[in-house]
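Below, in structure tokens: the form predicted on its own, a single chain.
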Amino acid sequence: MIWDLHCHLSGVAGQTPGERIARLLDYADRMGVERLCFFMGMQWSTDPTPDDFRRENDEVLEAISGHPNRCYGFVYLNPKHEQESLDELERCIANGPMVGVKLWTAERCSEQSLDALVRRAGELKALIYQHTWLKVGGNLAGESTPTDIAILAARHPEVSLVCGHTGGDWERGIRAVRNSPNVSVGIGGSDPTAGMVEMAVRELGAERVIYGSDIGGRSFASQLGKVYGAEIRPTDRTQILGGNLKRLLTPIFRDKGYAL
């Protein structure tokens, strides 16, 4: 069972969301990827206006509409626009089919401006994916690090969060969230480097490590290679490839009547 936490409509051929997701599902079929979660639209806005993120969410809604019980959406929000983001949570999750939240680079997630969004997402049982990175040349002004998500997690210990990309610099990222039990690491979207998955399992436990590809920026094959090539127990591999994501999404899937 392979469930992919981290998919995009960008970086793949197609004029419409439907055309792009059809191509991605063809690739997924070849690689045995059973279910996929999609973030953001066909073109991204790093600091989106409400019109921007509503448009991108509409594109995801259009893409997943023809693939129930296989493709799922995470609503893209900007904490700088609190009320509009709360309204979008209601539209896409409370009153729509989406199952999670995607936060990117508009605002560092340690800021208190995220609190209302995180609280409401927690009430809806939505999983929150926060992009994080540790860049040698310096992060973007609003780009979060794993330390930022650890700060956010301490304020909301009842909400499940994912540290996207494991911070890029994964050794530092794993250590930064080690004492944050409500934070899992998403291992997608970086080069398949030996030792990454092994360290994450050793330091966090396999139950806090989640496979994702970051397709179309990366490939299913390169990102699956991280897990298949890791020197870990078969039971750990099963958890990482799908068991952990299924467990985290089970509460909201049950509320929405989705198949498990």
The other form holds:
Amino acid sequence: MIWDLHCHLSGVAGQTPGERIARLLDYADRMGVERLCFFMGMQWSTDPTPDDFRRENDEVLEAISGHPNRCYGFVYLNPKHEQESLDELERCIANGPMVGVKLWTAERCSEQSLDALVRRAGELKALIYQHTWLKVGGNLAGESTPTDIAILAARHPEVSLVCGHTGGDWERGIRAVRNSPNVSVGIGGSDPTAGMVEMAVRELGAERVIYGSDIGGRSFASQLGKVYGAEIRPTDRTQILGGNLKRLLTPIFRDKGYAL
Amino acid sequence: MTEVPVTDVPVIDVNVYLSQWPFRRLPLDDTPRLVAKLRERGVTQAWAGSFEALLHEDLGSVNTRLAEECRTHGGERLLPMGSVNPVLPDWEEQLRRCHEDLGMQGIRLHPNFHGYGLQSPACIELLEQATARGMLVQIAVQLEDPRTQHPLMQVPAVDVSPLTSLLAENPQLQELRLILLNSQRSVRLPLLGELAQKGKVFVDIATQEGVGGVEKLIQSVPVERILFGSFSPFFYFEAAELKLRESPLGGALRRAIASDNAAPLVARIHSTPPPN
Ligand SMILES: [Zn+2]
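Please could you give me the other form, the form predicted together with the partner chain, since above is the form predicted on its own?
Time for the whole complex; same chain goes first.
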């Protein structure tokens, strides 16, 4: 059972969200990926206006609408536009089919401006995916590090958070979130560098490590290769490939009546 | 699936390394364990460079150790790719030893770690001499994601753009067989395609990314110039292996990339006669 935490409507031809997701699912079929979470639209904005994120979310809603019980949406928000983001959360999750939240690089996630969003997402049992990186040449102004997500996690110990990309520089990222039990690491969207998954399992436990690809910029192959190639127990592999994501999404799937 | 089925075609992996990466231990940076992995995954031959070559200056001993390590643990499975640094004194002798004393069929260059450009006279001279000897030349364009490099050791990718004019204009390089390893992060696919037109230039798939990545590569680079390279043990071997499944290639193309394209580039090895 493979569930993919981290997919985008990119990397394939297609004029509409529906055309793109259909092509992406051909590859998913070939790689044995059963369920996929999508976020952000056909064109991305690093610091989206409310109109931008509504359009991107509309595209995800359109894409997943033809694939119930297989494709799910995470709502893309910008904490700089707090009320509009709260409204979008209601539209897409409380009153819509989405099951998670995506936050990218508009604002560092340690900022207080995230608190209302995170609290409401927690009430809705939505899973929050926060992009993080640690770039040796310097991050973008609003780009979070794993340390930022550890700070956020301490303020919201009851909300499940995903540290996106494991911080990119995973040897630091894993250490930064080790002491935050409500933070899992998303291993997708980086080179398939050997040792990454082993260290994450060793330091965090397999139950806090989640497979995702970051298609279409990355391949299923390179990111699945991290899990298949890692020297870990078969039970760890099963958890990382899908068990953990299923566990974290189970409460909201139950509320929405989605098949598990 | 909890294990990856072995690829249904024999594999020649043109991009592996022995010894240790300077900045971390890798799960398979021990030659017997790497060889066991390659054997398990159906790799019939792997072309191996040495991580020691990145920072060591005594490349003579690096190359001797590499050849010895291949012979001891690889049998006919490991083909050593020696290292030559044309910026250092007496490099011509290092090349000669690789070829004549150690029987190497190719060399692997790291111009970014060694601090020279491909247009430099020393590099051109090295390429000419390797060509005259009939040796393959591999250029490792980039090893680590530049965003995660050690703060005191930020190594830019090799600039391959000088190759376009070099290959087109230098008659002594017409027979050069050049393999660009780990090229796709920094080199755009159209330039790789142009290089493949200008000379006998090949690329591996270790850093080819994107959904259906190999399909995308084929749109720019002729399929007969695409080779299987895993960049293991730095990368998980399965990452490259699964790329052959992700793109719908069909048996013939998969076989071409997995091994048929690479096989004619090296002579059969007759180092030790098989035991009776
Ligand atoms: Zn992404």
